[in-house]
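Just one chain follows, in the form predicted on its own, and it is written as structure tokens.
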Amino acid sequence: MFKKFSSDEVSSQNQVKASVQRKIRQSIADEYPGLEPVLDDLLPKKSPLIVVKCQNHLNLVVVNNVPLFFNIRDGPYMPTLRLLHQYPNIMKKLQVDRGAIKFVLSGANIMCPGLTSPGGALDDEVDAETPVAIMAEGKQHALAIGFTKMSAKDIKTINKGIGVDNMHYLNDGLWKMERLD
């Protein structure tokens, strides 16, 4: 998803209304309760708080020129990495075994014999198209953030194919792009 991207592809910013603004935060609270203590300090509601329309109907979610979650479609907003970094625990969290840091890290899908081999771990309580944060086994940070494309125990009974698709990992073009000029 961010494998290439770079401040090229942006085709629009602009600055949300109010009414856009307190619809986006709403969205943000629900989908991430663990926030809502600082989710004043992330989205102040003083400080204008730019969408940043890209090419494959992706959009960011910019404040000080610092993108915080993104979003394709209107499919539900996700944090960025560096943003997870500052607050683990928002995101339910899958494990991915060893094997599979070095394809996570360029870019390829969460297959499910990563997820359900002894180094990986499942919260049951995921579902299908949720966006889930990916750890790595013996890893402190998260690697990757993904969106489910099947529930946790579906992974676990068929146990191949995609489990997971990773939007955002870590030194893709997102990453690399700390602020937004």
Second form
Amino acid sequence: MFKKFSSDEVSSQNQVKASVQRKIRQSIADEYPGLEPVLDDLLPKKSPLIVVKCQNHLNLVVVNNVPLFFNIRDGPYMPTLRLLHQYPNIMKKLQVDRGAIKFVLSGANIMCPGLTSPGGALDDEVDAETPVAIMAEGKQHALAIGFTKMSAKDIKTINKGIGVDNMHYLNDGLWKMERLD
Amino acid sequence: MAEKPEPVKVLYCPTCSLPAEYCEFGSDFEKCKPWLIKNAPELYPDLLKEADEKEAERVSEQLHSVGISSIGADGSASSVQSGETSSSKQEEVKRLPGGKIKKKVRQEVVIEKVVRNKRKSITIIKGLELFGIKLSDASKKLGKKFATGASVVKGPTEKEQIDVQGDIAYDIVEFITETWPDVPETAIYFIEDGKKVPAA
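Could the form predicted in complex with its partner chain be shown next, to go alongside the form predicted on its own?
Every chain and every other molecule in the complex is listed next, the one we just looked at coming first.
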């Protein structure tokens, strides 16, 4: 999704009003309870919260010029990888085998066999249509953020086709955009 | 959840910006290697070995070349020189991730006057960003100085340029060199009748 992404795609950015800010905060807190204690540091109440609207109904939540979260249409907010690396335990994790890393890092969606093979690992509680962190065999840090297409059980039983949509991966356009001016 | 989870500090490679452990999947693993050996040797045990081998090879090679050109000391000098040229070449030809080769852009500021409506004109300034000048700041300054509208506009080839209303070509050179001393007068060009004319 962010394969090609640059500041050219930004169509508007505004500082949102307090009520919207509160709403965003709330939905992030609901989505990632593990993040709640640090939420005050991430999204300080004082500093302005900027929502950047981009093409394809994409929104970025930007604080102090650093993109922290993104969402599509009215979908769930997902952290950027840089944020996820700092707080790795806020999301459910799926692990792909080593062979898949290369493809995921070039933007491929995550196929079921890569998750069910010996190198992969699944969190059984993952439902369909939830944001997840994609980890990799033998690596410490997440390499992508995905949005599941099937639940973990389905991934196991069907074991075919796309299991997780790749939303944001290392070295894609959003990753390269460390700061947004 | 009373206590705050500490943010994890992740080691990012300065060359490819990925976390160190993903360097091997990056666009240019070769270039990351020196940094990796220095900063994250535990992640790539193989690398160290490789590096050692290379080092040994290089030393032996150097000895070899010296041995061949045993006439004078210029043997070692030439080998050093060849090493230098290869590294400078690498700098010039910057490889893009797609394998495309990016040419180094020459640093110059191009000023063009476009007549908009018989006696109204726009002055277009291109290339200020090559000197590390923020275009939004520059346009503000220009607007203030000449008391006109000045805006950052996307040019024809995805490049950003500054459009200033009115014909300000007459003293813009002075203004540029004064406000940004980094920009030499020799790097400023006018476009007159489709030809590039140096301002100086």
